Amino acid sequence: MRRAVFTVFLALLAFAGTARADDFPSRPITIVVPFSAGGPSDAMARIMAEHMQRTLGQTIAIENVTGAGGSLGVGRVVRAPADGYTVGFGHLGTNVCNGAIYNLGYDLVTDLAPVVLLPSNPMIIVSKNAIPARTLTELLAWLKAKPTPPTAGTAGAGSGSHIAGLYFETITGIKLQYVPYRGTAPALNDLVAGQIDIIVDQTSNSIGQVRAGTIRAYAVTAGRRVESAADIPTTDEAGLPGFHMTLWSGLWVPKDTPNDVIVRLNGAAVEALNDPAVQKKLGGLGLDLPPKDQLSPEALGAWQKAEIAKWRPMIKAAKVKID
């Protein structure tokens, strides 16, 4: 008798879980952005949320959880209920590189389920206006001649700007002194104020200040020029061949989130990415849309694993580690 009751109880639990998934979403959703408001990750998340909430029929709020190179925000998602109502925005830094830098207490692959690959953002080498260099070659010469290590702003250890800085050091042989912030938005503010020397930043974050003339741009780290900044040369053109880096982003949910909930979220995100108005907004930030055949949850999962294999050896070789 007890076994029969227990079996019925398990069946009811399974039915209840299915019913909740079928009814998804029935209340507001939160997208956790692991960096400060006003930065490039925050801007992309808000553009996506604005369209996705219309498709899903529920409000989508943005929650900025900053600190530790984005690992605090990702941890917030890992520990959230696996019901689809807490979605994590992440990128190369937070969902690949941080696993080699921080003692996270969670696994970036097994403790999260991928939802969708989002647009990518080439990096751009920018400096404060007080630096006299006008070309990338001149900037490299100035940085090498500086008697003390030049200061480079980052969004914290493991962030895209930090990994780009490490890559810059590897390619150029120039040692940088990193100045961590709680996002690249405040780092950019200090660059404008002349408090730091350079940032290898996301193009979407810096291009507005470049256009305003408050900072100077030297090159984008892509194989071709960025449409929104066509006058800025690539690193290949500017004298630093092979320095290519793109900061891609994505959405994740806690592991064990029902598959049909993930499919629903993925569908809303893909619909947003296919909308011409959204594409125009994202393109205006210098973002490149992912290929249409790479928009499944499985594609993001495979891409994340490939990027882990690519970047973590470089990080470990640089002995970047924060407990």
The other form holds:
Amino acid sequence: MRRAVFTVFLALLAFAGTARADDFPSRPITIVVPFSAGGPSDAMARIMAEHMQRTLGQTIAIENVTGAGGSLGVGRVVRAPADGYTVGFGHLGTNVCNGAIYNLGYDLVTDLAPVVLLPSNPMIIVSKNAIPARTLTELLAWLKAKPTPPTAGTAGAGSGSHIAGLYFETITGIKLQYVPYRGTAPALNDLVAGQIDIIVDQTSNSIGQVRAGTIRAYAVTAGRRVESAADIPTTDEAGLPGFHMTLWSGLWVPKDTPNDVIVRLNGAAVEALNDPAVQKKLGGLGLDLPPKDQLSPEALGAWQKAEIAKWRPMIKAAKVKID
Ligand code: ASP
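Return the structure block for the form predicted together with aspartic acid (ASP); the form predicted on its own was the one displayed.
What follows is the entire complex, opening with the chain shown before.
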């Protein structure tokens, strides 16, 4: 009996220990990226993790849990222990739009706790080089004239590239044939190889290939040009006025994660975002830092809710079929 009581006492001590933030982190942390390695989410997560692990004094591993527009990776985080050692990387698609597309079996707001808002970037309309167009107007004419629906690479239903494609269809009246991948890294490989016609991609993913001349860029979906790619016009300038879309990202942990653990993770992420070397890497990818007054966990929670109100009606109206 005594022994049993003692064992329970020890277990309670251990539990109290894991929940205390002054011990956190005492072992490696995993950031779950719900898209493939080498893609834009993966790239941002790795830049952040590299700095955060120095602040936290523990290794941060990246695990790519891909498929179903990122909903499998987010599900993994929802089901993980609420101790701060499993952190989910997500974005407008995975943590806002997927709730209107998939029967997730979890709630994106109540089953997760927000940690920090991460950089955002506009989308960029890119095509394979074999398409003879040089301007957005010429591209639209070519796509419209094509006897079969043009193919558009995406990272699956509900991903950023898919939502941008739906928006593109709505605004241009052009019907696209989506080709889903486990991330836009493999989609981009196929665009370079000429296997698909276009991607409405995250700028940070395509920009390197655009610079290398292996694919062609027509416009960025923003009201102003991207600093690191100033020769690419905006959609307003190029002939699709009002086609604006910003894809932002963030970090979440399972609900019930102790608040002081969230505060530690948030602090490490904010420190990374304030580091000039990190800022340079992010800027080189065409990413914009979140406003300084939007870096608290609460700010991400409020922003996510506002984006749910804005995007889900459009996604529902598009009657997305899950591929
Ligand atoms: N962010 C995704 C990726 O990293 C792509 C997407 O959402 O379109 O592959």
